[in-house]
Amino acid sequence: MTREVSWEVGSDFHWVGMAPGPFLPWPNPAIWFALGRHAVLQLMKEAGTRRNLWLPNYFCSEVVQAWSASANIHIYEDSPALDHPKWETLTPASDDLVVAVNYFGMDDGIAWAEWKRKHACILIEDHSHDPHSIWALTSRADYAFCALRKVMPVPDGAILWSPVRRHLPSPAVSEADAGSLEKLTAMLFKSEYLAGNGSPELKEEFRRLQLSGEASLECAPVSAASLFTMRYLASGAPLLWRTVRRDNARELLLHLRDWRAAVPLHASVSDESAPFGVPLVFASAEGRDYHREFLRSRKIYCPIHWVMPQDSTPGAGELSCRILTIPCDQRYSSTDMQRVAETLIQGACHAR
């Protein structure tokens, strides 16, 4: 049974075929893991003793929970709404691990570099939102990692490297488990669904596989990236995809320049930046939730980076309730961005 081509924006990646060159190389040497959280877990494992791990209060709670079993978690204040962390809340000892996050890949890292020169610790940077940002390319951190599956169409995959050539931990012995295969199958099914092929139940099936595969990966022990991911990304990150992300973000911001229902977290996108999404901050949680549901009803699926737990600090919780990320990655065209912007504007009109 063949249907009309389906249009939607957001949610998990679908299979897009072989990646186009030219490519931006990955750091070398680098260790490949199934998940970004595995990279830090392996660092802590090789340390041999339970370590203090400093994390920003605005961070993925599921990852915090995964690391808490292996480290003593300490929290400092930082979020994408701040120009830099509140340094007075970050007081590590010299052998403590500190995770710095490049939110949406939009920070240049200068403030962190200046702080690190004055403070002894083991600095680990999270470049999952853009592994080729200016900060990632000029980093002098002890370690850096990137969950590649956040910005690349792969079912699993993350890399760990040391910008200052520190010793890297041993790679994981086991490969990504069956969860990776489930997610890859979901990617293939979603590609067919978007092309208008298959039965009406195909969307339900690939969503089931996406959720099941993700749950399986999150419960898996420290693992290496799947053979599929390592082969698919062996040449590096396609330069074209990075360019498309940057241009799409600019296009969306242009169409929303006179829109007042929310404020872009970043007013502009530099030539060196390539965000996977445009974060918007609404005046209230109710306004954010209304627009998110309005977009969802029009097949535009927008994530929240991130949903904070109820006991989170006031600043993190308040931002979490009002932020919404509009996807603008390489799957989409300028026409798609115009359609998304028009839908947002339409949603604001309906709310009046």
Ligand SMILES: Cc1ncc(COP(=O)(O)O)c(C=O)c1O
Contents of the next structure:
Amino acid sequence: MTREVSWEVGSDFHWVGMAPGPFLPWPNPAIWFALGRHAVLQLMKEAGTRRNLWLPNYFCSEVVQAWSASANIHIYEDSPALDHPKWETLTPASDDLVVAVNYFGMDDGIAWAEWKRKHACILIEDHSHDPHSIWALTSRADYAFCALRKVMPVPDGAILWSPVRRHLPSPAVSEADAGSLEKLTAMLFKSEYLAGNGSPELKEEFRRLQLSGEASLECAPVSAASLFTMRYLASGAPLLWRTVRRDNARELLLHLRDWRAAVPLHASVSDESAPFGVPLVFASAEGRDYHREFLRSRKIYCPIHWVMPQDSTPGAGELSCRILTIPCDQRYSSTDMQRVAETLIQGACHAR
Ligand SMILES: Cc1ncc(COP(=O)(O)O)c(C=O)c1O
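Based on the form predicted alone presented above, generate the structure block for the form predicted in complex with the ligand.
Below, the chain from earlier opens the complete complex, with every other chain and molecule after it.
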């Protein structure tokens, strides 16, 4: 059955066909895992003894939980709203592991590089939001990882590398969990849905597969990336997709320049950045929730990076309840960005 082409923005990736060249290569050597969290788990496993792991207070809580079974977690203060971490809260010993996060891929990493020169520790950078940011490309960290599945249309996949060529842990023995196949099926079905094909129940079906595949992957043991991910991403990351992300982010910011219902976390996007989404900060949690629901009712699905308990460490809970990420990745065109901006502006008018 063929229906009208369905327009929507956000949520999980769909199958978009083969990635277009030219490609930006991945770091080499790199070890490929199914999930970003697996990269750090494998590093900790090979470290032998249970280590101290320093994490920013503003981070994805499911990932913190996954790591907490294998390490003693220590929290320091950092968030995408700060220029750099509150260094006085970060006091590792020389064999402690410290995870530094490049939120939305927008940081140049200079402040971290200076800090690292004066502080002995094992620094692991999280480049999940942009594996080719200027920070990732110029890094001098002991290790770096990227949960590729956050920015690339793959059901699973992450890489771990060492910018300073330290010894890398062994690859995982087991292959990606069956959840990966469920997610790949969901990607194919979503692609058909967006093209207007399939039964009216198709959306329900791919949503069910996405959720069940993700739940399965999240509780799987440390595993290698699936064959699909390895082959699909073999040549690297399409340069074009970076350009589209940057152009889309700029386009959205331009359309929202006179809009006052929320403030963009980053006022502009440099030539080196390519964020997958534009984070907006609303004046209140109610305002954020209202706009998120308004967008959802118009098929624009915006994630929250990240949902955190209100009582989490200073500032984190407060930012978490007012932030909203507007997707601007390579799936979308400038016309899509214009429509998203118009919907946001329309939402603000309805709220008055
Ligand atoms: C910045 C960041 N780092 C790490 C992770 C963990 O990646 P994965 O879910 O593949 O373990 C995520 C996932 O949400 C993330 O957003």
